[in-house]
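In structure tokens, the next block holds one chain alone, the form predicted alone.
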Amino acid sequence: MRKEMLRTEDVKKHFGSVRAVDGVSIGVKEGEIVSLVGPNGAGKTTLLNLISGLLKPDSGRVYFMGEDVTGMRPSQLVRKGMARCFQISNVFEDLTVLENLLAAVHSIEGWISPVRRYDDDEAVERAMAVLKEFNLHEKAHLTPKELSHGDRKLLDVAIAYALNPKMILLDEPTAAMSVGEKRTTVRVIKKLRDQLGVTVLLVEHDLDVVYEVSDRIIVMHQGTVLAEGRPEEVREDPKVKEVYLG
């Protein structure tokens, strides 16, 4: 039986009278792809922010690899094996694709600034190997602003993978993508699990993508978990149909 990698227990986060996350308990097992879905304002991204340390919960606990990590900073969680990709691409615009990867590789080694250390052969080799995994190695000399939207998002995932994660959190990985770019991203999400051994928790609005990649789906509504199960179970759940179709 696969061990549990992530667990939240009765996590709450309120902003004034808004109950953004209101007592959410979820679990993600090692080797799973789990999708968080729900209407706008359901609390999905807030939950990711609580899990990844960008926000501290008002109450409740977050456990990662069996350890209570509630309230830990994102940098601490990265070192424990949790990486995060954001809805808006989060890269160094004035560095090349390779230099962005080198910054990630060096950060694991304790460097805290986006340095260009081409003299570090081992780091360059590691960075280029990661870029090859995501088919970006031939664009290593370009800057992010020279990439297509889809490749920018792939660069985000590559940077997260360069941090040696056990788990990656993805927020809207296919937002504003073309059909072809979405197909590429679906392959990348599956590759993270199947070939690279990374557990994935993602927030996604495109239900076709969700149904294709997910082992399990968690549906949120008004800050709470409305439904949870395998894709075929969630697809037929009358509560889910009501939320999405009115």
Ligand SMILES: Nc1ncnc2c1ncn2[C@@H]1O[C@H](COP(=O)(O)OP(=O)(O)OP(=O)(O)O)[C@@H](O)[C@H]1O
Contents of the next structure:
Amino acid sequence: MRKEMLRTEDVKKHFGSVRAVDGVSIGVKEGEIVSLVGPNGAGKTTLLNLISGLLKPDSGRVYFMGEDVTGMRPSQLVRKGMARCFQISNVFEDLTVLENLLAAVHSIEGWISPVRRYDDDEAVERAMAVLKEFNLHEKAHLTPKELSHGDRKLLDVAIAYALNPKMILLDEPTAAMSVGEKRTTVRVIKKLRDQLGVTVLLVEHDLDVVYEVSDRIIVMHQGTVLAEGRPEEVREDPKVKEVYLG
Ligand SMILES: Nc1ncnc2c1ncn2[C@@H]1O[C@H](COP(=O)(O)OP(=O)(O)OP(=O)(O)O)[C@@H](O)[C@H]1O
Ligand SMILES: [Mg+2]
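What would the structure be for the form predicted together with this ligand, rather than the form predicted alone?
Expanding to the full complex; the earlier chain stays at the top.
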């Protein structure tokens, strides 16, 4: 049996009367690609925030690689091997693609002034190697504004990968992408797992993408887990059909 990489136990987060996450227990095994789906407002982003330390749960626990990491800050979790991409892109607009990568590479080293350290050949080499994995190396000297929407989203993933994670959390990586860009993203998600050895938990609305990449799908609705299983199981689940059609 493969090791469990992530587990949440009955986590809750309420915002006033809104039960955004209302007792969620999920697990992700090492080497899995797991998708979190569900209608708008189901609590998917809030759950990712609870896992990645952006929010503290009102109750419940979060375990990463067997360790109780509940309430730890995102920076601590990054050092333990959990990296995160956001629904809204998180790049530095005034830096080039390469500089964005360097900032990430340097931040994991714990350097205080991360930006514009071109003197460090090793960091540049590492950053360029990461860019090459995501086919962004020829765009290293552009700013994010000069990239296509698809390449900007890929840059987010590259930045997360530059942090040397064991697990990456992605929030709607294909949002607003063209069909071709989605295809590239599907390849990148599979590559993260198959070639780069990263476990992936993603939130995604495009069910074609979800069915193609996922080993397992978790369906959320109104802050709770409605269904969970392999793609073919979830696709046929009447509860899931009802939520998506109704
Ligand atoms: N900081 C907050 N303050 C108050 N309410 C919030 C906050 N964050 C989320 N919510 C509410 O919690 C619920 C879950 O939101 P969340 O963003 O987790 O949903 P989601 O599944 O990611 O939706 P989407 O698919 O639209 O991104 C929603 O009703 C939302 O309005
Ligand atoms: Mg969301």
